[in-house]
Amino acid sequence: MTQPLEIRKKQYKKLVDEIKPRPPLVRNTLGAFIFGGLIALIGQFLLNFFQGQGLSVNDAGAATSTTLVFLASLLTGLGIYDEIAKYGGAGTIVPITGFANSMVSPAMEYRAEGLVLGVGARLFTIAGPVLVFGIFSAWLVALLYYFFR
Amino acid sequence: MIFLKAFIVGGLFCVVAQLLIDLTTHKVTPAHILVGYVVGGVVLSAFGLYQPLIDWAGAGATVPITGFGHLLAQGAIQGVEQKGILGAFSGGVAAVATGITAAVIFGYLAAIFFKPKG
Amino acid sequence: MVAPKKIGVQTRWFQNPPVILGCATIVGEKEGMGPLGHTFDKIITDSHYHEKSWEKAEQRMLQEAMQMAVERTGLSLKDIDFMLAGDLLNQIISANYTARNLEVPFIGLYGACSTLYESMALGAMLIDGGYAEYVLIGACSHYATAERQYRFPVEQGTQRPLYAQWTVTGAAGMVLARQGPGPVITHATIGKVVDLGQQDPMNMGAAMAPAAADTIMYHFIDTGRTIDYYDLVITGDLGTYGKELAQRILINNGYDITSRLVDCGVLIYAPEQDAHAGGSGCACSAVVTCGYLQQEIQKGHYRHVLGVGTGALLSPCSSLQGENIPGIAHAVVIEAG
């Protein structure tokens, strides 16, 4: 306790790192692989189904995304998505379903703050940054393409 | 065969994200993963690497949020081809309009009709 | 000139030790199913508690717990000189609205999860100082309101790290009195804010452990006592790993209290309840102190207890801005009456 603060901080960081439990890497990555894979597999089934209905590749892709987003919103609303995510980890974040979950979950919880500033604004808590950076980087790519194609 | 490839590629995208979360500091949240993956998809697409992956793995490459980045990038590039510089502004969002609209509609409805369990 | 009731650096003693006259607790379903479930007065199974929002549910729990505590003592709200309470929500709204409804002179407190102990220490000072006959104190927290304020919305799919803790849903009220039957508060050691550079808002135990160790150590230095004096040292919500860290810091400084140290956060949930490192939140130390601990002292299982409320002083904005998470801990000596 008499040592300078900086040294105490360093020593404490070492102690915390020593005692802090490591994440169960094998279980987590396996969970991510299986759940991420399964969602992609469902996507593939949907894609084939919509193409079988005579949709073009692009339209079938859009229909697949729409269906997955619908399912994820429903599961989030029913309180099931977060239970799956306990096991799926990143496997339930990275697919488009994770994007839908990140929109629905804050919007639902902030419902009590009203339709405009509660639901309306909170839908974009995470989707907002995703759109900002996605749109901005795609615009930048297109701009470079325009000048250097 | 395409089903197996979709499963494996879709799963691997998530494994990488899981490692990013588990092996880095607490500052990498799901929001950072989603943003990073969309931008990653845009960049891979710009270098022409993403379309071959879709051709090979189908939904394994389109279902992860990187596929969303790919659509944005390809939309913006096609916009430039059709309308010049103005297309860089309109093409990207137009290409992902279905996904965004679906997410807004279903998200809004879910928030209205369901009460969080906690 | 040193204040007459001050001993050492951070400790105060009470000339006429104030009495813990009565307590009441309300908890959520998960806490009710835990190992201490039988020690709580009321268990609510609906996390909304028939209210429109979780915030309203939290406020209602606090109000009921505080009213129940007063009823138990046979007093009425008119007898209460001061109400001291706090919670985790922005601007301590649960406590403010409770005070609005109870219409008792109110001092709002914020000590994060240490709030009940902060209230006990101050309440005891008000009574022993001659400023109050009866002081009503309370604290509450709710899993869903705390998660969405400090971390992620509860329906968002995220994996909680193994060292994460589970915010206790519950509320507790306690009536302190100048005289009467019950356990007494003999000393209070007010903690300093201690910051050893922790930044992870999921790892509250690590942020609070240095403060807990600091306060416990100064309590021993100030009072000249050793661990042998106490049957039990009970910390607020360090959790499994925070408790381990506090033990290690104390051992490194020559105080081995391992055999007498327990933590409310470790006690409140069973390992299979998926709470990972244990409970946290204002209600954690509050419901365990007002439920389990108070009953154990009444039964005579413990005679000399050092209770240490622990708090992590972060806000969502400070952690986004990359600030450290400092901790605080307040200790109170509770003796069988």
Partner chain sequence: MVAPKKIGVQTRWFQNPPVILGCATIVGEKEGMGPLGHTFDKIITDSHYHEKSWEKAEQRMLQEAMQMAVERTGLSLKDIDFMLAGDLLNQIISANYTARNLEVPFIGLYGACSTLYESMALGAMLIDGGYAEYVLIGACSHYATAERQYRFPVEQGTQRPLYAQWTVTGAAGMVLARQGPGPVITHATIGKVVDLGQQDPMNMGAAMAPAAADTIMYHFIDTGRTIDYYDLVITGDLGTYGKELAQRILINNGYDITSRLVDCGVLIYAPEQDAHAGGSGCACSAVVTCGYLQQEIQKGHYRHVLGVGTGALLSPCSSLQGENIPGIAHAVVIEAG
The other form holds:
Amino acid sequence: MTQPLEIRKKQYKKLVDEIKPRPPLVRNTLGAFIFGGLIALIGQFLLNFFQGQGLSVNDAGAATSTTLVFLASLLTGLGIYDEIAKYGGAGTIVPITGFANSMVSPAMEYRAEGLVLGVGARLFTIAGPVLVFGIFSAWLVALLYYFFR
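Moving on from the form predicted in complex with its partner chain, please list the structure of the form predicted on its own.
A lone chain is what you will see next.
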């Protein structure tokens, strides 16, 4: 009784594989490489700029991170970051800018519900689990370091 069902599933999978469009792998790879590299280049430019203004390496790094988060959030709010992501693909999810985008996007989507229940509540939809995991991991590593150093 289960044999015909499995045969139909295999036939269906084969049909889907034949019809499914193939992703443009080379274009996607080049786009990710170029846009990810551009974001890194902008970050390096900002770091050099802030160091040239007299900031220490650590302070320049903090200023660079803050500026990149601000720019990614602003571009997401204006709807430009999503347009860039259409061409840059995975290159636009460079950790700092991608994280800013993933925080602002849900908030912008629910802004019609108000500042508190819409933007405020949805702002941490993605960031909440990431922050919890990061804080827990840091606590666990610190605990292990304390006992096994």
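Positions refer to the first chain, counted from 1. From a predicted model like this one, the values you see are computed outputs, not experimental measurements. We call the rigid core whatever largest set of C-alpha positions still superposes within 1.5 Å between the two forms.
- Once both forms are fitted on their rigid core, the CA atom of T125 lies less than 2 Å apart between these two forms.
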